[in-house]
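Let's start with one chain on its own, the form predicted alone, as structure tokens.
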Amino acid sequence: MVEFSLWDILRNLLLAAQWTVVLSLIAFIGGGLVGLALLVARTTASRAMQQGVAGYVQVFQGTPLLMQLFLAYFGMAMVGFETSAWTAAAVALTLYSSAFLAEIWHGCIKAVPKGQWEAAQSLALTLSEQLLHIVFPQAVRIAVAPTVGFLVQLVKGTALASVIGFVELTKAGTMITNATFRPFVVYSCVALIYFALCYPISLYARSLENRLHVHH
């Protein structure tokens, strides 16, 4: 057994923790662009390209993303790719990010008041300058909040990437385990570490929340 004071421990975890907020911000990032096109596609592209992206949505919605991340990291490899776990998590965090966030902007614009399509439809605009100069501003506002609140949960779900061998927080607090025998001393530091990221991102969607909600 080696012996680890508790700043070792500490330590440790939070250099691995770097690897958590960098996963997650690419992630986040990433499936925000992807999401954003998926969006667009979904509300202005032919019926037929709207049913994919519904379809592309309920695909990563309904399968667990355990194994979003298995596939990921062994599919790459099958078809070709040199995969390594941060490259498989990177994308397969990406993919699944872009189905929340496009199912989060795309109830966020079916949730602006039906008068404001009509407003706009009745300034002979074109969808497209509808969306862009009337639908799309108010959208945003209602979106703000559970967008920063998907960010807690992309957090939380980057530690599913250990399962591949990425070395993150989850999987820093396993392997200093093993080499300590403590297990409840070092999983109580990855608990209060996460809990450290996650909750004043909790605090600010909430305030944004209310502030918007006051605005309104």
Contents of the next structure:
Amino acid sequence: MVEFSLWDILRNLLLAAQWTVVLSLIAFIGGGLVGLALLVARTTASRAMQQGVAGYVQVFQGTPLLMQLFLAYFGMAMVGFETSAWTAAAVALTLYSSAFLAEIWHGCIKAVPKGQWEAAQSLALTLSEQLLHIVFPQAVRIAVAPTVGFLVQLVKGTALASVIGFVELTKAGTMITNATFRPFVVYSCVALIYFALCYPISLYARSLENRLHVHH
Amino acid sequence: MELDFGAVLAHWPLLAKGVAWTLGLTAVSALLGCILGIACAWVRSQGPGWSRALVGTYVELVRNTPFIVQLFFIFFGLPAAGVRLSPEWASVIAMVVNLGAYSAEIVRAGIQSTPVGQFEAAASLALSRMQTFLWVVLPPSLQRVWPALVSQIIIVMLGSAICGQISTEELSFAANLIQSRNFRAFEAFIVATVIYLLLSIATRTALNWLGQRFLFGGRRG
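So the form predicted alone is up there; where is the form predicted in complex with the partner chain?
Starting with the chain above, the whole complex follows.
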């Protein structure tokens, strides 16, 4: 058996944590783009389209992320894509975060007072002008804090990619445990690294929230 | 590509057992988790300084680490420290610990929005601090945050899918077992996912109804 010092454990975990960060960023940015498209569809498109988006959000929020990962993993293979754990995780987490972000942002748009819409309409602005110049700038201010807060949820969500075999922080923890037989130490380190990643983001989200005096 | 859901649904007893476990785990941990959360919220709003710091640390540690790591720590890590748990107990404990931290924050938000006059009225009736908390502050606070609490319970229920990874025989474990028998992985997980979706809708409806009908006196809310 190879001897692992605490430093060896930590060093390997930190290497794997890079993939947690990369996966989080891909899902956050990709999810943001898809979420934006969903948001536009939900605010401007036909009624059927709006309900479609609401259904999409309900499905992703009402089912376990683990199932979504499994479905992406096996589903993409079924329709003939060459899947790796990496692509399946990236796709599933992107869709997952797009649903949550679309829902968060939809709430932020609804939080813009109705009078603002009416004022914009009374200036004879078109719908896209109303959104672009009046509603979005105000909604973005409200949206920043909960969006940053969601990033914490997403970083924690990437831990599930370990189950379909993507080697990020949690999977590395499992592998190192199997090599060292020191689960207590290893999982403590894993938890602390997640905490070191997430806690600053949580604090930042909270300070944003306080600064904007926006609740919910 | 051909889908065969019949091959999955033929294993309905396994699925039913999985649903029962998922609901059972959720019910037990929802009850205990909410009690833990209320206790933590009480400590954070009225307890001595050191206990507030302790509870604050617990809440932040849980909220900023993934559930799967908490579960693995309890199931794989604790035996090294001498605490040996069955998968089911490890699952329940992880879910209670997780929900406790989130519900503590939710309940605390409810408590913080209690008008000062309520405390003053309670004090003028010579109620003790404990009586004030239990009978004056807590019920309307819980009523205010009930929808958030229900959402959190559902998040914990969906999170329980991970407990299958330590071989707790809940719904996702059943789906895994079925696909290992008939190699219909996609169909098995579709069926499980649909069941989860129905469970989360049903649970939300039931808990909202329960809250309005029984917990908060019916007419209000």
